[in-house]
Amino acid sequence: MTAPGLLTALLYGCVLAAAVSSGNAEAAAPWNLQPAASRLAADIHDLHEWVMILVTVIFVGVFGFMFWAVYAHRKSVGHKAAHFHENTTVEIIWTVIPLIILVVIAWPVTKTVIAQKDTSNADITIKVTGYQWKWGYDYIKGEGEGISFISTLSTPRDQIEGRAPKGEHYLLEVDNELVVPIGKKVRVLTTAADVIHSWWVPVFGAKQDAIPGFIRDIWFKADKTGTFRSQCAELCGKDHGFMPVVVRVVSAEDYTKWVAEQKKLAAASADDPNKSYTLDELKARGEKVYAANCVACHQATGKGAPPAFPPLDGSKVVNGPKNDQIALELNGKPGTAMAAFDKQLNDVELAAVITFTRNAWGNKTGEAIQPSEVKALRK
């Protein structure tokens, strides 16, 4: 460790020795660990805190025998060096104290981490699937058995491009929050569709990577009812930062009103891929379609960002036959940022995105794509 390491740790550690003293970690420092909402998450705070002291105790003892030493012996008082090799009691001793150390510490984190990976009996079981830039989550187990939607960025692009002043929540909102109930243990299924991904929630003590073609699994139980907000941990792309996960915690009594409402808004708002649309009905749904899936590649005004997000205003693509636009918004395009959305939208989404793209801008082609024209089309 750097001298520069060890005054941060020292300051860092008595901070945090200050804090557990008086009981109050929550309050130990604005640049500590967010206060726990589960108890698995207070066991890593603790863990983390106590490891903290002892190293501060460590550095006060090690650096102060060594400068009191440098300083009682210094040549203008007279000591002369000695001159001496081996020393057996010396060894044992260095030797023998951190392998103490190190067993007490490996004690208690090795209880947390084989209780972090136990995803046995849980009550709720959650799907969540990292996409370029944004997450899906399906409830495949308890009382919200059968709900899915996609989870999105909602700060307002004004915002976001420096047009308006920051809100309270900047980069950390979304249109569907995670609704999991308090006191249930929740496990999370993590998956991605197209790079790796991090599912990660601080305060629970939960963070999992999403990876591509694998499901790894994680837990959390809240213990604290309100809204926690995180955001996916792993560098995966232009719109990293982009990419919140907000999960709320509310009673049982107000969860299962919240299953009660999504079921009842899902019957009421499900799309008929088998009904014919106006130009100007797709194009109006097209508009919000794009907004929350496509401006943040190729902008609100349809110029993208050349080359990586290239435009679509004029492109050939887009102005082109229509089957080969539906193929590439639903399978993607390898080696480039155009994600696959055929799990991400539904038919009648991916027709209207499609229509106004074909009609925005400079795009002037008339055509009103028919959802059953995308289902055809699927593979």
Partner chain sequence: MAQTATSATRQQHYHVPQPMPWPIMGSTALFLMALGATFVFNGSMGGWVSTSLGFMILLYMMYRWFGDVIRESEGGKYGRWEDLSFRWGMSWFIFSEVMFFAGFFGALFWARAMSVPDLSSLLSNELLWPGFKNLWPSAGPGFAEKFTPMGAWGIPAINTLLLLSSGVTLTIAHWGLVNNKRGQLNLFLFLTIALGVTFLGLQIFEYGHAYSELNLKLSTGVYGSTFFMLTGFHGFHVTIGAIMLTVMLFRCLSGHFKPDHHFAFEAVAWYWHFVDVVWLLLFILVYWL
The other form holds:
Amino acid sequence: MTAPGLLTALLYGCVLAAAVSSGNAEAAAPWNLQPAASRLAADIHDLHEWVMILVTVIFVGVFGFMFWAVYAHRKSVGHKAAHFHENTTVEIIWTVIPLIILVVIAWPVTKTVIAQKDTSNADITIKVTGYQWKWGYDYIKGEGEGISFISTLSTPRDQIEGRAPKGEHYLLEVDNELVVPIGKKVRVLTTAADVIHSWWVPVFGAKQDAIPGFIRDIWFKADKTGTFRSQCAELCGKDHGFMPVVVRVVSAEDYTKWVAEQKKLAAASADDPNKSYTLDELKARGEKVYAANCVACHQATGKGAPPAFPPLDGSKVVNGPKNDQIALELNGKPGTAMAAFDKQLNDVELAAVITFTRNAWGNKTGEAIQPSEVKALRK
Amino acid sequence: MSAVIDSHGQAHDHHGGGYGGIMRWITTTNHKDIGTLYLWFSFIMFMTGGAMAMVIRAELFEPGLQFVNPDFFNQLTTMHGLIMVFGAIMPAFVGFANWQIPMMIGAPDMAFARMNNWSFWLLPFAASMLMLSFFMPGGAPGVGWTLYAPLTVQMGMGMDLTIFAIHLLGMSSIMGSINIITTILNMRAPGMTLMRMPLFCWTWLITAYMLLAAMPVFAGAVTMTLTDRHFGTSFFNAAGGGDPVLYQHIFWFFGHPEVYIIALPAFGVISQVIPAFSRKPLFGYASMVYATSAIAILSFMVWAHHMYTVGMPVTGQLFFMYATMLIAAPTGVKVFNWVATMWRGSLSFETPMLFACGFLFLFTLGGFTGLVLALVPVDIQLQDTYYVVAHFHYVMVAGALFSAFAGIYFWLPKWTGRMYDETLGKWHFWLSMIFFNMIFFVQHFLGLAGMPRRIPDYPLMFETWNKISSIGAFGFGLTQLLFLYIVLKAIRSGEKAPQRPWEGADSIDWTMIPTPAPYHTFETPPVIK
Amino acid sequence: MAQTATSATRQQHYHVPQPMPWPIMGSTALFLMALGATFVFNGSMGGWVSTSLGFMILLYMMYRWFGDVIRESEGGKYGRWEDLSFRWGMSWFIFSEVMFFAGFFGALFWARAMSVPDLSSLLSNELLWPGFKNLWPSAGPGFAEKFTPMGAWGIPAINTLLLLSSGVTLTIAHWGLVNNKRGQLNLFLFLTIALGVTFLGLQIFEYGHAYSELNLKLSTGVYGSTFFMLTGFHGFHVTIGAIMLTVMLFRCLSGHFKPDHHFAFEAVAWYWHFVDVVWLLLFILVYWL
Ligand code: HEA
Ligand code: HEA
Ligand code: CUA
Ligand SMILES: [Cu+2]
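For comparison with the form predicted alone, kindly provide the form predicted together with the partner chain.
Zooming out: every chain and molecule, the one shown earlier first.
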């Protein structure tokens, strides 16, 4: 049969063609776990490597034997079949030996599992909240306590839809990166506001599902500085593929500096919910809030993506009584993707985005919603 | 397969009062007819699910969104998974069971011949419901075949149709299992003791029990999803005291046994094919039976290995890890027994045997990646990445699907009385083998390097492997058209098959029944000595 | 229980039934019902048309299918061998029902042992659900209204007695059948049905009470969900059982069944006892503890 030879050539041809045609990926395609940036990840690496060696040996052993058996006992060379069909001794042996191998594997793994679960004595605690489709970070204990921000994909739509060349960190870049100091034990508490997400940083060996209504925890301790990138790892709806996790590990001094900066920034831009804003102020601010929070579903044009995501342009709610819309934005609509924004946005932001939607595209209510009105409707 | 119709039209009439034309197929109570229906249905579903995979692979050919929007991509992934598992693979093996079990144990038909008809005729309706969901407002559910709450609560009407489809599929499986269990326990010919049955019957007996225990639980899980969606219950909603993770526990209590429900009948087919082409009895028959039972029992105790990242207590993680690792032992016994069967046999490599060897090789590879995934810390890195996708396609495509191919080639002569084209069969095997590895081997690398599954677009570093994988997928898909051609050609103009085309095949379906098998066999029980 | 047919108990021919159109009719019915329900659940009431049509087809199909089976049975087509098949079939069907209920009991277990404690843990109190306490019955931290849980010792206790006695009356009816005392059979079968129907009536009354006075609804958090799903599915099974018993009663009245050949009756009795046992579990786990 010449088929195998022909086919092997075909296979190599295809591989070559694929390699040549992928112009973007000049660097060698990655084929193993990402280089570790924490002790835990390094341990996982070692475990994986070790188990791979072990199973490769077994694999080669078993199939080496099989191919030899197949080759030696071909009918075409006139081999006559033997008639044995049982041998208790070998059957016991090949049940027991794998069991022993399994125990040998289980031992070091168990130690890593226990270490992985030990979230005590953390230096910094950060709460991570998964939203459709962005991450909220709240520093709740340790240096930086009180810092809080939302982290959203910053890759432009044009790159995704092929109207612009893709950047180096395509789909792995965000507006606000999570910043942590090197060498400090960071405890991460995950939760979610809508559906299950999964917060994942491979280089730390850290992955934890974020479950709505529940708090779960993991920890990591970075031993390298740098920016580490990954993605949400649990299907969470339409834009699951577009909610990266980006962590920047910095030195202790840089971290202190960063914390001070954040505090200053927060103080400067603190919104005053008791102030009264003009229509134009609200619209300008609202447009930004809209771009950051609403476009994923309702689109920049306000046309939405019916039937799943209704248009806001011309919507009855947006052009109806304002309190209904405020309530909707605050509480979301349970059972649909329309999320509650009461925790993600403050009164000023909500007032702004509502004002914006009521005065954008074809909507012309002319109303300016004030933060105090939003505050009044908060539960 | 239609040859059966031609040569046995009259034979059929002797029962009197039958129906003709299309009504014959709709009303039939004959296990062979029903087996044929199952097999064709399964093939159509394989095409449908495969076509969806082709779109998925086309979209993933390069970074960026090209063909489908993310919502639709998720719908395709979900339906690809559901259709392949419930529409293609499971019905294929029920088809084999229908054709073969009565002939292998010397029974006149299945124990409940009419219920058998209903088991089948629920499937096309369930499948239509799955497909209809694409046309509902909001489209088909885009939640993954695992249907995790609470994402399911956000879906449109398609979700409800999918839930009802699962109810129908569940009914079908439960009735089918009851039928198989009863047939095997009550319909064996005198002298056909349990431990003399061909191993295929054993694997199906055990699989049927697993279905009975697992399917109703899945039905319960989707029912709770339905009431959470529409009747204000809070099973999976924290605000009401429920828990999204509860859904996962219930789902995987079904879902893990489900993957062995797919694997065990495949093991059964392989256990018929390998001895036949080794011209030597199956090695370690008894230990095969025990190993299969052990796998079945263990498989109900390992479900949470799909949930290492939900944040279980460490004791839970360790328990499920150890239990999962244990399954490697009985599975290993099976692999070793198959290899020992070949050893010192007199081997020839017709297409069924090639697929069986391909199965053995690649399934074991998939088993080993399963073992890697079983290790909690390693799985933390790999959970929900393409490594998992690679793992399960190795066990389900190279495992179950390849063994289904082996079964078709092996039994086609018995069913139709005609031989398939051996040269084309070999081409089918080699092309499948090569393209299969091209699709899925590289996905291990993608997973290790950190590519999540269920995404329509990906970072640039994953491009090369995805290209290779997509090219492989198109090749694999086209190869399956060759398979269709081979089967049709065999049915229409294949050479006449001898009574026993495979020298080494010695179960009673080969030795006591003419080839092609007449419409009715063993109307009076044969005596097995 | 059932055992393998030995050569002694098995006749030469196993009855392989004629082709028939009922299965596909059943599938069509279920399809129409599911499609209709999908529309109804999503607010298009037109779905009722499809659902009702489907349901009527289903009833017709069952009437015809079971009619065929009864005719064959009374026509002496089923011997010992077929009888054994039916026994195996029914046993494993009941097993699958057990697993169905197991799923819902699992949900109850999870809510009580895992999710409610977890939601009231220190961390959860601090960050998500301040003040939520680990108490059962619980409707969860997001549920503001007050409700009263269902007590065990009122109607539920009476219902337990009713169902247990129905198990006894059914057994007495069965003895009547075996000993060819048709009067005893008919009387006690009727009593069994009466007890079952009374049970259902009380159950409906209890639901009304829950909704109107206890503010306990299907939407009352996980307690309400598990309570109504478990008792509701059980009630549904009692209904089916009662219908099947009624069919048996009519068959008995028209002289069907022989002392040594009455598997349909036995199957229904098995089913009824299974429903009984599920109720005991419900009584203990849902109402009492
Ligand atoms: C036919 C189906 C099938 C089969 C047979 C298996 C077999 C196994 N699977 Fe797999 N699995 C799936 C289908 C299957 N799986 C699917 C569909 C999913 C994903 C579902 C989803 O999320 O969508 C999945 C996912 C999955 C996960 C979860 C991954 C994740 O999401 O994070 C895990 C983790 O433990 C796992 C483990 C295993 C193991 C240990 C086996 C073992 O049974 C394998 C045993 C076999 C061997 C080990 C090889 C032969 C043995 C020897 C030669 C003996 C000597 C060996 C040693 C001593 C090591 N599988
Ligand atoms: C036994 C079941 C089974 C089978 C046989 C297959 C077969 C294939 N699967 Fe699939 N797969 C699953 C079960 C299965 N799969 C499951 C359970 C999932 C998880 C879903 C989820 O995440 O929820 C999954 C997910 C899955 C993914 C991940 C999607 C994602 O995460 O977003 C991918 C991606 O490559 C994939 C690819 C393929 C391919 C290329 C084939 C090929 O083998 C298919 C080849 C067959 C054909 C192509 C059909 C025949 C030919 C034609 C119809 C002619 C037309 C052909 C051309 C135009 C070339 N599958
Ligand atoms: Cu968030 Cu996926
Ligand atoms: Cu599993």
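Source: prediction; values computed, not measured. Throughout, rigid core stands for the largest set of C-alpha atoms superposing within 1.5 Å between the two forms. Residue numbers count along the first chain shown, from 1.
- Core-superposed comparison between the two forms: the C-alpha position of residue 307 differs by less than 2 Å.
- Once the rigid core is used as the reference frame, the Cα position of residue 69 differs between the two forms by 2 Å or more.
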